[in-house]
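Next up: just one chain, as structure tokens, the form predicted on its own.
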Amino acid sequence: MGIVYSVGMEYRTLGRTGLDVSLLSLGTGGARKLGQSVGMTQADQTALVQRALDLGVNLIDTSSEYGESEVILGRALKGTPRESYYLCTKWPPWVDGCLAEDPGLLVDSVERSLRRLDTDWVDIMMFHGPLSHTYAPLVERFYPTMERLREQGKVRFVGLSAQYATEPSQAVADAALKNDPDKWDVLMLKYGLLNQSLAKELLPLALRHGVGVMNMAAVRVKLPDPALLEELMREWRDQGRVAAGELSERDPLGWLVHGEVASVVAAGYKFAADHPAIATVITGTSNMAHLEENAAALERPYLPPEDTRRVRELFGDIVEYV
């Protein structure tokens, strides 16, 4: 059995991988870590994963450092045909805060992930969160090992994820796309309503080189929390980043909610998907209702043109960890 496509879900090609991936993908990191931080049982976690598959999600993202997420997924997917979904996992190349030295650590991590996920291969294997100043030694030290893992059939495609909290510009992606675009099949980047800077150069560059982009954390922390969002908009107004009078004090992005846009969160998902370089937007929710709402938001993955234009005018030049 191969990939099954859902009528309500849009699918896009993940760059040169040729994989047709669901526009909404399921993440197992973030604050919830597939429900680990809120005490979900394996039965609840399995139900969430299976509901995502029912909704048409066919790409699941995890990492060796997301607690027990890989083990949980291995159990949740047991009995589901392996060819019917894609798995992305990651390895953080750090030891005591410094770039690791031993390529064997990458091999050990991949082997451990395969055991925990109960699978023979990983569709996308990423270096998790390298910074721009570690990019060159990372490639020299570890990329040949990743290639051998690919040759052995344990890894199908190779990528890296940006560490936007430490490096909001996500400059490691700039280094990857400008120095070695042929090495990277997939990049995991953060792009959204409040983080638009990648649209200026990096996303067009990824599109030009056929590098697939997975959009992470596009709707996290500030957008779903009205109080935090109001506070952020006040800060940006006080700093002169947003002109006074452009947005209301209360519910500053409420003007986005109309017509087919059910909420500010839905607006965030729609905007996050409305760029041709973005193949999939990751949702890290552990809430079944939120999962369904996010999937519904991406059935029409775009805002009205006039709202998109205003959002870009308001926030397009801001580079900040949000």
Ligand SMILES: NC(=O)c1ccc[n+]([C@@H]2O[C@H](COP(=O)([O-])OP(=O)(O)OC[C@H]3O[C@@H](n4cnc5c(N)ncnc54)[C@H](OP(=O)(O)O)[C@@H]3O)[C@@H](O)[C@H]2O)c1
Second form
Amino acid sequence: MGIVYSVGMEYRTLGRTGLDVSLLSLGTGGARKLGQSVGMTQADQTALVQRALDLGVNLIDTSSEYGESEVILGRALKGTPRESYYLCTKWPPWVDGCLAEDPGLLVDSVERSLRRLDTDWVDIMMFHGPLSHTYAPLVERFYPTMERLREQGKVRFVGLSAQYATEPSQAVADAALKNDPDKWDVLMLKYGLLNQSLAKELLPLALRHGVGVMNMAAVRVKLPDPALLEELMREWRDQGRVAAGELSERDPLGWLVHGEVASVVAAGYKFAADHPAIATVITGTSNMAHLEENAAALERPYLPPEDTRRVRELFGDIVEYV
Ligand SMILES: NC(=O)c1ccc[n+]([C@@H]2O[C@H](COP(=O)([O-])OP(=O)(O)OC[C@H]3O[C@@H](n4cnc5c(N)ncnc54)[C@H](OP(=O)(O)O)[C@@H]3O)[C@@H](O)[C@H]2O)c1
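Same protein, different form: I have the form predicted on its own, so give me the form predicted together with the named molecule.
Once more the chain from above appears, this time first in line as the rest of the complex follows.
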């Protein structure tokens, strides 16, 4: 049995990997960590993962540092043919806040991830959150080891994810795409309604070099929480980043909700998918109904053109950790 495709789900090619991945993928980190932070049982977590597969999701993202997510996934996927989905996991290359020195740590982490996920290989292995100033030593110290793991068949494709909280510009991706585009099959980046800066240079560059982009945390905390969103819009208005009078105080992005756009969150997922460099948008939901809504939102992965234009005009120049 090979990869399974579902009617209703769009599939896009993940750059030079050639993998046709579902436009909605399932994340097991973020605030919810596959329901670990809201006390979900393994039975509920298994049901969520299996429902995602039923909806056509064929890519699942995890990391050695998402609590027990790898173990939970290993259990949730038991009995599901391994060839029918793709797994991405990661290793944070840090020891006590400094870039790690020992390549053996990467090997140990991959071996541990394989055991925890109960699999012989991961499809995409990433360095989790290197910063731009550590980019060059990271490549020098660890890339040869990553290549060896690839030759051994434990890892199929290689990538890195940006750490946008510390570097909202995601400058490590700039270094990767400008210095060594051939080294990276996949980048995990954050691009969304409130984080559009990558559209200027990095996403077009990724597209040009055939580097697949997985879009992380596109919705995150602000879009699903009306109070937080109102506070942020107030802040941006007070700082002069958004012109006064452009947005209403209450429900400032409510104007996006009309026609096929069921909610502000749905608008967020749609916008996040509407760039040719983006192959997949990872949802970190822990809620079955939300998972279904998010899959439905991406059946038509774009906003009406006039709303897209307005969103770009409003927030296109803002670079901030949101
Ligand atoms: N490499 C990295 O450093 C890095 C960083 C961040 C994320 N990631 C990856 O990207 C994945 C996605 O990021 P994320 O977890 O921040 O996910 P996200 O999908 O951007 O946001 C998830 C949050 O949105 C809520 N939500 C989702 N769908 C909703 C809906 N339809 N209605 C209302 N609320 C909704 C979720 O709450 P509910 O549970 O209630 O739905 C949760 O609080 C992570 O799980 C992880 O795999 C990687």
